[in-house]
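Consider the single chain below, provided in structure tokens and representing the form predicted on its own.
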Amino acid sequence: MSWLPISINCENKQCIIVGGGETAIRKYLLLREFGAKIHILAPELNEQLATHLKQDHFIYHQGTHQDLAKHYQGCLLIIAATDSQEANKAISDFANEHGILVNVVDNLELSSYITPAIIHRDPVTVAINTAGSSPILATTIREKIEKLLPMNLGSFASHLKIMRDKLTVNDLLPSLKRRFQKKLVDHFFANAECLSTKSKLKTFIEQDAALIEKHLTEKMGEVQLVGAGPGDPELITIKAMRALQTCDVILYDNLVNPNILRYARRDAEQIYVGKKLGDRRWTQDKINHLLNEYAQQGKMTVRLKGGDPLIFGRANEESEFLMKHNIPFQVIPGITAALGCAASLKLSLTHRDFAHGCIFVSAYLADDAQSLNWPLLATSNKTLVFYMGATRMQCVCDNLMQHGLAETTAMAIVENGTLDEEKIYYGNINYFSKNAENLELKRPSLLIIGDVLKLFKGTPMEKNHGSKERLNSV
């Protein structure tokens, strides 16, 4: 069962506890820390809650669960926190009966909502709900997350609405007002430490404000270059994360894993702007429009592309049209695809016994026997690395062997790297040259050639994690 997580304003509403145990003391604090009007009714009370209603914290109504019917008008929610089940379920039953939200103590079917563990710094207010499978874990999370946080982060959570109410007034975009706020919560977390008294917290927070609100004098957008690594949503960097969760809008790529898309902001708007072989729906013209357009409209623009954008990825081309237009950019590198391959062979590309150094080659240049250096790269005792090789690897194999590149000399390919339907294809240039065809490559798929494969411990059909494949081919 899925339990939705809501926050409830109980503040001055009727609440009812139906117990007088030491159940009903943990409600009790519970709904008192959150400014509840508490009705408490039980047969009678333990030692602890009658000390409470001398200091009158709750209304007292001295009976059992059978004389719900005389109190629970106006009530918001009941809490069961009697020792029998019977009561319990009787409890339950009225309660829905009614309308009423009700709590069952440590029984989830007879309840409708249940208590998260919290952690409260008012206003702000943390809840790690487990569906009732484990309290224990629930309060474990809390306290691990508990230690994150400062002390001070409700009184700069109160500051902040302060502060938000009078952008309200400002003339700035909502994705600028946004921004503003974004720098001063990672300001504040940067410097939380020094910031152990209200007074200094304040003077903080005004001084930063006031430096902040200087960049956002002009109305102009920000657009970020983004790399979403090769695949695996896990290999993504934070910082990359976090431009995915604060951003307005994102402009992704075809090699985009879309689970990566699940760290966005929920309303982030998310175009795919991907480029097929043949398919030229989006043209770089195209794309660079789009970026123009938002960064006018003075949004947060994320350019999510595969692997890092820096490699293969086109980022100078949109880099030098946001400098043309004055667009205030940033690149945030990632996994390139490469490093990402190499990891699932578990190889360095540059062993010191057998490579030197690394060379990373653009296969599409291939069908152009005069693109490419081939006497170079045939010779360069450097592992050789071939993004988009699927379609074109029966022409790299045979140019490097007529080069001079020896025809046993260590190749794998590696297609849909990382991800969970990743294939390795292992063996020697001359054998992929002859069956290049029946492989039937999927793209995305990267050719890895060297020496540094002498060290690959693959064999036949042996399974790797998950239901990823090796493939010895030779």
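Numbering follows the first chain given and starts at 1. This structure is a prediction, so every number in the text was calculated from the model and none was measured. Just so we're on the same page, rigid core means the largest C-alpha set that superposes within 1.5 Å between forms. What changes on going to the form predicted together with ligand SAH:
A displacement of 2 angstroms or greater separates the C-alpha positions of E22 between the two forms, with the rigid core held in common. In a rigid-core overlay of the protein, Y60 has its C-alpha displaced by at least 2 Å between the two forms. When two forms of a protein are overlaid on their rigid core, residues whose CA moves 2 Å or more are considered shifted, and Y431 is not one of them between the two forms.
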Contents of the next structure:
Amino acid sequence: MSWLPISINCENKQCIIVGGGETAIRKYLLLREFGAKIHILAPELNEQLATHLKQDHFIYHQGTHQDLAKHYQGCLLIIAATDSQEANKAISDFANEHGILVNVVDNLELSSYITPAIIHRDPVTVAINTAGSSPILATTIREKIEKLLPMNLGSFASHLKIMRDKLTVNDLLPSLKRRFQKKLVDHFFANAECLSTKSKLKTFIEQDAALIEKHLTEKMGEVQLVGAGPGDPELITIKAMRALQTCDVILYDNLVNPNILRYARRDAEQIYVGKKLGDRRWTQDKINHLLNEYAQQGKMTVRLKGGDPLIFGRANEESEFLMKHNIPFQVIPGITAALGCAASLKLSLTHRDFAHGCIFVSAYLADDAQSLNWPLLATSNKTLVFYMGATRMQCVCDNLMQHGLAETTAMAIVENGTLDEEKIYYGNINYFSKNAENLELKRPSLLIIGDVLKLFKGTPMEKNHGSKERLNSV
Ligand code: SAH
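The structure above corresponds to the form predicted on its own; please provide the structure of the form predicted together with ligand SAH.
Whole complex next, starting from this chain.
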């Protein structure tokens, strides 16, 4: 059985509870909280229900389930809360025959709807549904969520509703309206603790809204340069995830794992801007042009790059452009490939005895003998991480050896680091120089070189179903 969560408006709608005992009270209190017009059908009422009856909180029909036919006209739902299985079954049959929603307490088979565990901060309701698998699990989840939600969430939601109605009159772009509300909600969660009274909350919302509206009606969009991490979708930051969930447009690079785009807001426009090596369709100028165009339309754009945008990500070309055009932007860092791959190797890139530092180098420049400071790179006591090295591995190893780095210096190559297809190759620089052509490395691959790699123990094949390769030992 699978249960679609829906919310039903039951305010002033007739709802019948059959039964007058303990179970009926729980259901009665729930329906009352949501404003239903409650009818109770039972031969007798227990003491607590009788007290409520005196206060006119429901309409009482003395009788049994067999009298349902007299009372069901115009009824939204029926709850079977008797202690007789036979009666409950008859109530369920009756409701189904007449097309009325029915809940038989603690009996999934006989119910056409079930009530979830609920957190109710009117008008906000959070519902937890375990499809009847475990009510205890549902209430435990509810307790956990409850701790995350500010007490004044309900009042805030009511104020927000008024604010939304005002915005509808205002001619803000839909994307601006969304951003406006998002900002307001984020500010509320950041300040909720200090907004203990209704008047404080109201002042906060009004002041905040005025400021945000002023900022947004200037109609300039915003760009977020976001790091998508090395590949594993779980290795992106919470901030990056939030940006993806609230933006209007995503311009993403070739290195970004497509699964990360699943975090994006469903109707955000997603544009692949390639930048594969040698791919000339997407020049930097063209990307900058798009960033500008969307900003002028007031849109929120995420510029999503593999790893960290500030490490070999050409972020500066974009940030300079954005500054020049007065387009507001933020940078959200990501886990760079070096760190993701080091984690795969379970190795520290620095070490008290073997590596006093670590250098990130672009191997792309390795062919050009002048461009890299090989004498500096070839000194020991540090870890070298070469990005963009898949096709330049031999050149890197040869240059390091020629400039004095011992040929036995340990080296690992991580191909497709942190992804399911990850492969690790291990050896020394002399070995890799000799075997470069046999390896047929795939992109992206990272070369990590240095004495600290001597500590590599090989990794158990926990992640890749045996595909990790260990080529050679030092
Ligand atoms: N901004 C990115 C780097 C972009 S340069 C970052 O911070 O990681 C592209 C190079 O990064 C690739 O050629 C490769 O050397 C490296 N790289 C990126 N993702 C990788 C991965 N999952 N595994 C191995 N290397 C990776």
